[in-house]
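Consider the single chain below, provided in structure tokens and representing the form predicted on its own.
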Amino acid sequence: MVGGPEAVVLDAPAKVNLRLAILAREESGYHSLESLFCAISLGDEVTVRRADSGLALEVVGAAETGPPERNLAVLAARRFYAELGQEPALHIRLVKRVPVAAGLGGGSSDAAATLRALNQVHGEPFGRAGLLQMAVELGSDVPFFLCGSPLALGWGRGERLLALPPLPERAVLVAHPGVAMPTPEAFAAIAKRRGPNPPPRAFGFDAAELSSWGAVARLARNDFGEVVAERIPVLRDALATMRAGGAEVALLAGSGGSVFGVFASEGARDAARERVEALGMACWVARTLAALPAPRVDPAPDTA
């Protein structure tokens, strides 16, 4: 390897969706959606050093995340070091602070910065257009953050992207009821509510009406909402005790199982926490992002 520095660290940020709206069924299986993501500062961290030989994964934090072949991050190596044409030879430190099938896209966000942090330690070979191939092969989440913006409007599965000028930083809070939503699962229950000859839908707004979290506020949605709080009830009960303490947006993340809301100040943030925790849900604060974390050098290997 030549070209970059031995190591390179980079925060991945989980991100919630101001807006999902899941507008058809292609005969493929694969629905087509369009949301309006937004980079929150809980995330994750990782690291990617040069190694001799080898593709090694190694996970800090409590969370599980599965055997390692199937990683995020270790997939998202691969297909860099396939394009690349070369064989792997790195180490993956990835510190797991965002909750597991969450809906926070934590496992997504690990993999564009693995390929962010790769690209940087190879000396830059892939444009964002390459990367952005990379990511669309990965999952739908992952090209979202490497499109450059805390905020952007996404259709199809994530390959079309549009990024938007960041709203002010908010407060938010995550919220957990400590069970798993599987997408799947969450998929099925709309097709299952919609029948098979669904009516087409589509956006009805401009990017520009995006300029204010009022104008958010008034667009948001998530179609996953209620099919997942059939089958998590509390989740009712944290968005409504969120909107009652002053949430401007309050909705599931992704496809569930958590849920977030944002609000116009700490104190109003802290104090829904606390009624939030007595319905025994876990929670995150955290803060809407200005901007995606820049890469870092990380000089040293690894001591912990």
Ligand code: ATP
Second form
Amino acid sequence: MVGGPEAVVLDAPAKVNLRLAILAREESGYHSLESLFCAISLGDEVTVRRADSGLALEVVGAAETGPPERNLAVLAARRFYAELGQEPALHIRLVKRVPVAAGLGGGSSDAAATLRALNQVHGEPFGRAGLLQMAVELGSDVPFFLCGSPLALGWGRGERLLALPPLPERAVLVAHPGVAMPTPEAFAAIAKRRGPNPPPRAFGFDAAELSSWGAVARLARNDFGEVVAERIPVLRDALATMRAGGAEVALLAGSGGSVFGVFASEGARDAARERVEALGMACWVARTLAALPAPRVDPAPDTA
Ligand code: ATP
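Give me the form predicted together with adenosine-5'-triphosphate now, not the form predicted on its own.
So here's everything in the complex, that chain up top.
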């Protein structure tokens, strides 16, 4: 085995979508999405450590991430070892902080972090293109976390990506209503409401529309917003409160059920937080990232 460190730790940031547009169905039958992804500082932490044999998962934190064999970090590791042509011999430790099934891409980010960390542990056998191939099979949000930038436009099922220069850091408020919104349900609600009118096939951008917060605010939208707010009405109040509090962008995250606001100052964000918490929502403060986190070699593998 090519030498790499015994253990690698990697922060796995959540994402928000500054734009999420549903385009026409592709021939495969899947809806194509157009998404402007932005990574934020709220995140999980993934540690991968060589072991004698097998694949063990340890999850730290209260979140309900489902059975280990269906955990996206485990699925990512299995995919990686299959590609490597080896049996897994690994311990994964996942510190879970990102709310689950909230549209924040936590599981996808854990999968991407596992691929990146494993690649380092094994002496970088795969380049970015190789990791992206594995990522796209794991889920449509996974490739974004491997694209090299905290800001990217993606199309299709996340397999077509354009990494963009990051925007200046902004304060972020994430709010969760305490109700999960599974992605298939959000799609079903969209299909029911849309009726015979097909969604558009194309949008066009100018690079300048993606190069400042003011410009991004003008194209910000989330096509899941209305149907999800119909099911979870408090989301409307939370978004209105964030906008009234000065949020430059305030939208549903992914297909819900959390919402987020992007603020020019921490003061404005913190003031909005108090008012959103008063609506009965759980809140997290974060900032947009200027760079994706770098893997770190675990300095004390024997004492962790
Ligand atoms: P999606 O839009 O793909 O549903 P999401 O960002 O809304 O993603 P996640 O937090 O990624 O939500 O969780 C989605 C589902 O994936 C949950 O039902 C959860 O049980 C399962 N899951 C598998 N692995 C993980 C993981 N490592 N972290 C969180 N959830 C996971």
